[in-house]
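A lone chain, given as C-alpha cells: the form predicted alone.
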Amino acid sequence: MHQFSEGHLFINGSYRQGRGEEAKRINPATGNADETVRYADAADVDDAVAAAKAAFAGWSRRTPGERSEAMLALAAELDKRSAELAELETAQTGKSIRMSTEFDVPGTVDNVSFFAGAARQLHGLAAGEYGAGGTSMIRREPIGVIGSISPWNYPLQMAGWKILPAIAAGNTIVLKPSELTPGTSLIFAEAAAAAGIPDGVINVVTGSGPVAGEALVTHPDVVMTSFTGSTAVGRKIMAMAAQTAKRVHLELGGKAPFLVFDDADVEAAAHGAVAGAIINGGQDCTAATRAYVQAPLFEAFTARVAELMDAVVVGDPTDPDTDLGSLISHAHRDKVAGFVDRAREAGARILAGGAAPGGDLAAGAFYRPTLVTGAAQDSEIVQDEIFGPVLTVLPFDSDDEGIALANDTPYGLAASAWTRDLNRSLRASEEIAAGCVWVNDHIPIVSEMPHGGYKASGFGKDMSVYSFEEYTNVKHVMMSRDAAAHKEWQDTVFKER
C-alpha cells in the first residue's frame, strides 16, 4: 500500500512535506498508526495557491475537446489502479472492501468519464436578436482557483465530486481533505499527472480544518470555496468566504426520512431501510435515519429490520464477506454510541445492536447496526445528525401527519417514500422539502444527476451538468448592428438639438 514517503501535499505536479504540525494517521479497524502525516502550514496553501492561478491562464484556454480527453485519460489511469484505490480507502476508513471495490472506485471512474463528455456540453442561450439592433450571446466561462474542502466519509468520490466539475469548466483547484484520509484524493492528483492534465491544475494539501482550510478559504486569489461536511463547520465557511466575497457553494448534513406508506411492500422496505442505514457504516449524510412507518404496518416492518440487522456480519473492513466495517475513529464511535445510549435512559427501546462488538474487533471502532424504537420527535436521536449505523422508527397514521414528521428537522438533502400508490408517490416527491427524493428504493446516486440540498443541509448542486453553475460565470455578450452614430434609445438619455 502507497506509504507516500515524499510526503502528503501534492503541489504544481509533485509530492511534498508540509511543514505544519506533525500527526499519527490511525486504521480505524485496529487502532493501530500506519503513517506519520506532516500536515500543511498556511505557507504550503500559498504555494499550492500559487501554482493554480499561474496554471489557470493555460488550462482555462485549453478547448473543451482536449481537457475532455485529458480527463478521459485520468478516467483510464484511475481504472488501473483501482485495486490500490480500493485498498487504501479501505485502510484509511475501516469501510468494508466490498463497499471500497465495488461503489467508491467504480462509481468515481464512471463520474470522471462523465465530466470528460460535459465538458464538451457547456452551452448557453442561442445567439439571437433580443432587442432592437442588436444581437445577443452568452459565455460560460471558468472563474479561477477554487478551494475545496472534502470529508473524510468518501474520500476518493467526493475528491471527484470536488475536482470534476471545476476542472472540466477550465478552472485550477486546491483541494484539502480530511486529514484522517488523504491517501486517495493525493493518488488521484498523482494520476491526473499521469495523464496529461498540466501540473498546478490539481493540487493537493492535507491539514487541519483551523490552519490548511482557513488560510485556504481566507485566501485572496482563490475564487471560490465548495466544503462538503457538517452543517456548523458549514456556517463558519460562509462566514469566513464572507471577507472576501467569494462564491461558496456547500453540501451539509442531512438527517433522511424514510417514509413508509401502509401499501407498500414491507420486505422492500425493510431491506431498503437496513441497506440504507448502515450504508459506509451510516456516515453518509443522506442515510437513511429516521423511518416513519404508517402504523398498520409497524411492527411488521420493525421485527423484519431487527431481523435483518442482527444478520449482518460486522467485522474485519478486508473481508470480503464483511457487510459493516468500522466507524472513521475511536471517538466517532463513541460519539454515536452516547446517541443510542441516551435515546435507551430516555425511555427508548433498542430491538437490535446497541453496543460495539467485543472480542477480535474490540480494538476498532466498530459499531453494530442498531434499531431505536419509542423516540420522541423532538428528541436528538430524531432531530440530530448521528452518521452512524443507528435507525430510528415512529408510527404515523394519516399521510398527511407522515409527510409533515418527514419535513420535521432542519434538514433537506435526501429522503425515500415507499407506497405501490402513483399518487402517493408523486406527493411525496413534490411535498417533502429534500433535494433528492426516491420511490421505493434508499441511496443509487448516478453521475447526470444532480446531489444537494434545501434548508440546513446547503446549497449548490455536485454531480450532473448542474454543477457547472458553481463553477462558471455566465456572461452576455451584445454586438450592435446598427452602423449609425445615433442610437433611438439615447434619446432617453440625452438628446441631441
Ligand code: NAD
Second form
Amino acid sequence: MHQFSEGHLFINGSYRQGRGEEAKRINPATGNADETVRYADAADVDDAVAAAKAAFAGWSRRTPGERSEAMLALAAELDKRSAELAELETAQTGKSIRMSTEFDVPGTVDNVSFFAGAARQLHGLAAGEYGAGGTSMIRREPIGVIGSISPWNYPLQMAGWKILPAIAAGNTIVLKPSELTPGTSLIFAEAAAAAGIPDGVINVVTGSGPVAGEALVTHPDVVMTSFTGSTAVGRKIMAMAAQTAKRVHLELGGKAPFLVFDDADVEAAAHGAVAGAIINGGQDCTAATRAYVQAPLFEAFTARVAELMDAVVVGDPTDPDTDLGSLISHAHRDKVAGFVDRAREAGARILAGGAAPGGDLAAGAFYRPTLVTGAAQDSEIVQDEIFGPVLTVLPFDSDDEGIALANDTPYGLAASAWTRDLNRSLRASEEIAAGCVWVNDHIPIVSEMPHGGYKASGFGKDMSVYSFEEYTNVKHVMMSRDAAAHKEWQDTVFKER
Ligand code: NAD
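If the structure you just shared is the form predicted alone, then what does the corresponding form predicted in complex with nicotinamide-adenine-dinucleotide look like?
Okay, now the whole complex, with that chain kicking things off.
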C-alpha cells in the first residue's frame, strides 16, 4: 500500500510534508494507528493556491479537446490502480472491500470518463440579434482557482465530484480532503500528474478544518468554495466566504425519507430499506433514515426489515464476505450509539441491532444495523442526521399525511417513494422537497444526473452537466453593427444639438 513517505500534500505536481501539526491516522476497523500525518498550515495553503493560480492561464486556454484527452488518460491511470485505491479506501474508512471495489472506485473512473466527454459539450445560447443593431453571444468561461473541501465518507468519489467539473471547465483547484481520509485524494492527484494534467492544476492539502480549511475559504486568490460536509460546518463556510464575496456551493447533510404506500411490493421495499439504510455504514448523505409505512403494511414491512438486518454480516472490512465494515471512528460510533440509547430510554423499541458487536470486533468502530420503531416524529433520532446504520420506522394513514411526514425535517437531499400506482409516484416526485426522488429504489446514482440539495441540505449540483453552472461564468458579449458615431438609443441619454 502507498506509504506517502514524502508527505500528505500534493502541490504543483509533487508530494511534500505539511508544516502544521502532526496527527496519527487510525484504522477504524482495528483501532491501530496506521500512519503519521503532518498537516498543512496556512503557508502550505498559500503555496497550493499560488501553484493553482500559476497553472490557470495555461489550463484554461487549452482547447476542450485537449482537456478531455488528458482526463481520459486520468481515467485509464485510475483504472490501472483500482485494486490499490480500493484497498486504501477500505483501510482509511473501514467500509467493506466490496463497497470500495464495486462502488467507489468504478464510480469514480466512470465520473472521470463522463467529465472528459462533458468538457467538450459546454454550450451557450446561439449568437443572435436581440437589440437593434447588435449581435449578442454567450461565452462560458472558467472562473479561476477553486477551493474545495470534502468529507470522509466517500473520500475518492468526493474528490472526483469536486475536482472533475472544475477542471473540465478549465479551472484549477486546491482540494482539502477530510484529515481522516486523505490517501485516495492524493493518489487521484498523483494519477492526474502521471496522465499529463499539468502541474498545479490539481493540488491536495491534507489538514484540519479550522487551519487548512479556513485558510482556503478565506484566501483572496480563491474565487469559489465548493464544500461537501455537515450543515453546521457549511453554515460557517458560507459566513467565512462572505468576507471575500466568494461564490459558494454547498452539499450538506441529509435525512432521507423512505415512503412506503399501501400498494407497494413489501419484499422489494424491505430489501430497498436495508440496502438504503446500511450502505457505507449509513454514512451516506442520501441513506434511507426515516421509513414511513402506510398502516396496512407496517407490521409486514418492519418484521421483514428486522429479519434482513439481523442477517447482515458485520465484520472485517477486508473480507469479501463482509457486508458491513466499521464506521469511520470510535468517536463517531459512540455518537451513533448515543442516538439509539437515548431513543430507547425515551420509550422507542429496537427491533434489530441497537448495539456494537463484541468478540473479535470489539476493538473496531463497529455498529450493528439497527431498526427503531415508536420514536416520536419530533425526536432527535427522527429529526437529526445520525450518519450510522440506523433506520426509524413510523406508520401513516393518508397519502397527505405520508408526504407531510416525508417533508418534516430541515433537510432535503434525497427521498424515495414505494408504490405501484402511477399517480402516487408522480405526486411524491412533485411534492417531496428534495434534490432527488427515487421511485421503487433508493441510492442509485449516475454520472449523467445531478446530485444536490434543497433546504438545509445546501445548494448547487455535483455531477452531470448541471455542475458546470457552479464552475463557470456566463459572459454576455455584444457587438454593435451600427456604424453611426451617435447611436439612436443614446438620444434618451443625451441629444446632440
Ligand atoms: P464535516 O462537516 O465535519 O467536515 C467536512 C470537511 O470540512 C472536512 O474536510 C473538515 O476538515 C472540513 N472542516 C471542518 N471544519 C471546518 C472549518 N471550520 N472550516 C473549513 N473546513 C472545515 O463533515 P464530515 O463529518 O467529514 O462528513 C459527514 C457530513 O458530510 C454529513 O453531514 C454528510 O451528510 C455530509 N455529506 C454530504 C454530501 C452531499 O452531497 N450533500 C455528501 C457526503 C457527505
